[in-house]
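Next comes just one chain, in structure tokens: the form predicted alone.
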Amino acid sequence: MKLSLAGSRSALRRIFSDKLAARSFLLAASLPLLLLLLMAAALLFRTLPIFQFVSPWEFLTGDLWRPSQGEFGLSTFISGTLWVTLLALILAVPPCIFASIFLVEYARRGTLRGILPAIDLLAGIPSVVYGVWGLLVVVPLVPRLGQFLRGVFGDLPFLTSSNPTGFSILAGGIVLAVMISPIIVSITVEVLRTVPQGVREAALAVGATRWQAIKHAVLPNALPGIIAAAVMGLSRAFGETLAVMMVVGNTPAIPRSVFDPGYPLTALIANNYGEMMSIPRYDAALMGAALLLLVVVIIFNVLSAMVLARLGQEVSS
């Protein structure tokens, strides 16, 4: 009788202990989701007194930054934003393609395992060291390369500029297309990975080369891998702060060439959030900016997360 009492009591502080530990495991997986609940409802609660006075679509698409009169309007440096990021992204996807692809489908194993650690230290790396960079090395051959490209293709409106400096929406997206090579590429090596062997083969088999393989069997099936590779880039450019603002000039109007300055999202809230509080509802504006980085940033993220996931299904199935 007792062994039987002293069993069953055995048993209830293992199931009791089970238990616990499950949810303290589903507790602390929780925790990443709560603290982004949280952020993006505090910066929505900052955010709701600027709406008393002016409409949100006013507030996304007014061309007229002016605190301290009252005027709050963020379609300037959205374009900023959009400026960068993309010119980032034009710069950086093709070649991280052609990395990847050389790095999974030709390179020797012990070349992969070489370069594939250096890729992933360039992530590591602090992004005021791409800053200063940036500002010794880009900043100064950006009026040169300005020079050059309208001596090739003439005074097209994209490449025609009266800034004489380097500090350029070009010189933020050569920086922005450096930090976030890494990313694109460790990503796209993991999803030409996730191509079966036997789709190379069995195109090698009908009499196609190598690169008729890759293009026309490995590619098609990696291309919602290389785009989630491509929207996480994207995130990463979208948010970046530091080595933006220290290269892209930082001046409040709509880009016209690549070699404008630019005044993006991020440089906006970093600059000025330490002159908010003398002026009313400034607060409130900066807060706005931050609280739509947040939301740009999680959808990018949510949907490059749904085509990976949804890869991964297909590759296991």
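We call the rigid core the largest set of C-alpha positions that still match within 1.5 Å between the two forms. Numbering follows the first chain given and starts at 1. In this text, all values refer to a predicted model and were calculated from it rather than measured experimentally. First, how it differs from the form predicted in complex with its partner chain.
Superposed on the core, the two forms barely differ at Pro140: its CA moves less than 2 Å between the two forms. Core-aligned CA deviation for Ile90 between the two forms: less than 2 Å. A movement of the C-alpha atom of Val152 reaching 2 angstroms or beyond is seen between the two forms when the two forms are aligned on their rigid core.
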The other form holds:
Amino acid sequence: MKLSLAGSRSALRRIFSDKLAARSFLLAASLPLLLLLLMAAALLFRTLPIFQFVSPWEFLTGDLWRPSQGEFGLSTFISGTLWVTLLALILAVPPCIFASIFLVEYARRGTLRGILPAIDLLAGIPSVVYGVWGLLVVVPLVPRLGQFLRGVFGDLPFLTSSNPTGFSILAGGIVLAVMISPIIVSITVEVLRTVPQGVREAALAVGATRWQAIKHAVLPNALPGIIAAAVMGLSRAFGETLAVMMVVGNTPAIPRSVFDPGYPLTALIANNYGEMMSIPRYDAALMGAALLLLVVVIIFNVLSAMVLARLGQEVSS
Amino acid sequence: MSMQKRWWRRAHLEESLFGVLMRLSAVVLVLALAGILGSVLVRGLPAMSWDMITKAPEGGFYLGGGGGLLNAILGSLYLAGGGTVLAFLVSLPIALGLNVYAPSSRWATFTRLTLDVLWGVPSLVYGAFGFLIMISMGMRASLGAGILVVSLLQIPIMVRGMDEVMRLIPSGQKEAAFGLGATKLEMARAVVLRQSLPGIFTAVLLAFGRGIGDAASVLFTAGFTDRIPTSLAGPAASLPLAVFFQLSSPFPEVRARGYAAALILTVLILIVSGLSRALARRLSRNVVN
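Having seen the form predicted alone, could you give me the form predicted in complex with its partner chain?
Okay, now the whole complex, with that chain kicking things off.
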């Protein structure tokens, strides 16, 4: 009798603690959503006052930014962010895919095993260190590259500039491209390795060359993963602050060429947060810029999740 | 016959063209990445001295005077360490909730998407959010506020890392525990925690690394000071900001210290990364396959 009572009491305690854990763990699992909503709400709440002053459309497309005179147009900074991010993606994604294919499909196992830890390690290097490298190596090289291109091709659209320094969109793009490449390579390698060996063998068996097998059999299977890798790189490049600020020039004018300086949104916020409380509505405008970054990141991720879900279905069917 | 020949020639051409492209890409990538470590080492080493890592800045440090970077080194360790502890306390229940109590539900899928979004949110936005919370509570830039924001930034990194290893645990092992009459909580402790321990450590150290290297989030919230931080309510310096501020100086001696700070930061990251690899290998002895 005593024994069974003790037994049932301990059983009750076990069930009780399990129920308690279930409640608290599920509660914890709702924290990420809560954090995201809170972040969006706080930024939106601080941004709203600016819209009594300029319309949302003017705020996004206006090209005058004179806070002390109450003029707030973000388009210069939006274009700075777009230029730098696009350039980084163009410079990073194709070489990273090629390098990953080489590592997985062509290189010896030992090479891959030696290089992968180094790539993972480089993904962990702080962005400010990439900025230091940009300042030391990329910025001095950029004007020479510009002169060389001009000497060979003459004046070209997007490539001709009167900027005598190397602080430019191109420098920012190169630094970001190198910064995101370890992430892209590490994910792409992982994805390529999960493509079943049979897929390659089937293509080779019908007479495909190695590259043809990769192009027609391996890459279509790996496409969703490669897109995911590119989106991760994109988010990192898009929101990077210090590394870009160090090399991009921070001149508020819409760039006409990759050799022109630019002024991305992140740099705008980081450079001016110190004085934003002293000029009316300046804080609302800067928080609006931060909100814009948040909204764009949310849109990217939801879109890529939708694309991945669709592609995943197609590949598996 | 000639069509076949042409086909072969094209295939060969394509094969060798892409072969060259791939090798070139790999070489360029490796060179660029080696160049980063190389340039930080070459410029940072000459400016390194014992003082750099044992002393806080003394008078006229930013004009080339004496002292070192201990304020930033300790500040960064406190910020990342405190943030990691806080983030761990929140992240482990989230990961367990996703994998033990709500596996393969729509809610879990949605939460994972939310975590992906949070992973991609720029650290500057975390900083701006932290700044808003801080001023609405009447706080000033401080070590405590910095730790809070860093922990928010680390949570998605940590949860994703833990989640990834917990999802790989074979369901047979979980069912075996249930078969012995274990509750979900007991199963979580006996199977999920033990099997994913190496992965949990890796996730924690990864988040620590992100925390120590992040600048944009602490720029708003932790401030910067030449003193070694002694209280949660006072401001704290950090290494990435020390790099940034000193590199914008017109004095070459001060810029050289910026390179030294970058070198210290890089070495810290390398240590954390090596530690995580060694720990993961050691702990994986406890894992049953």
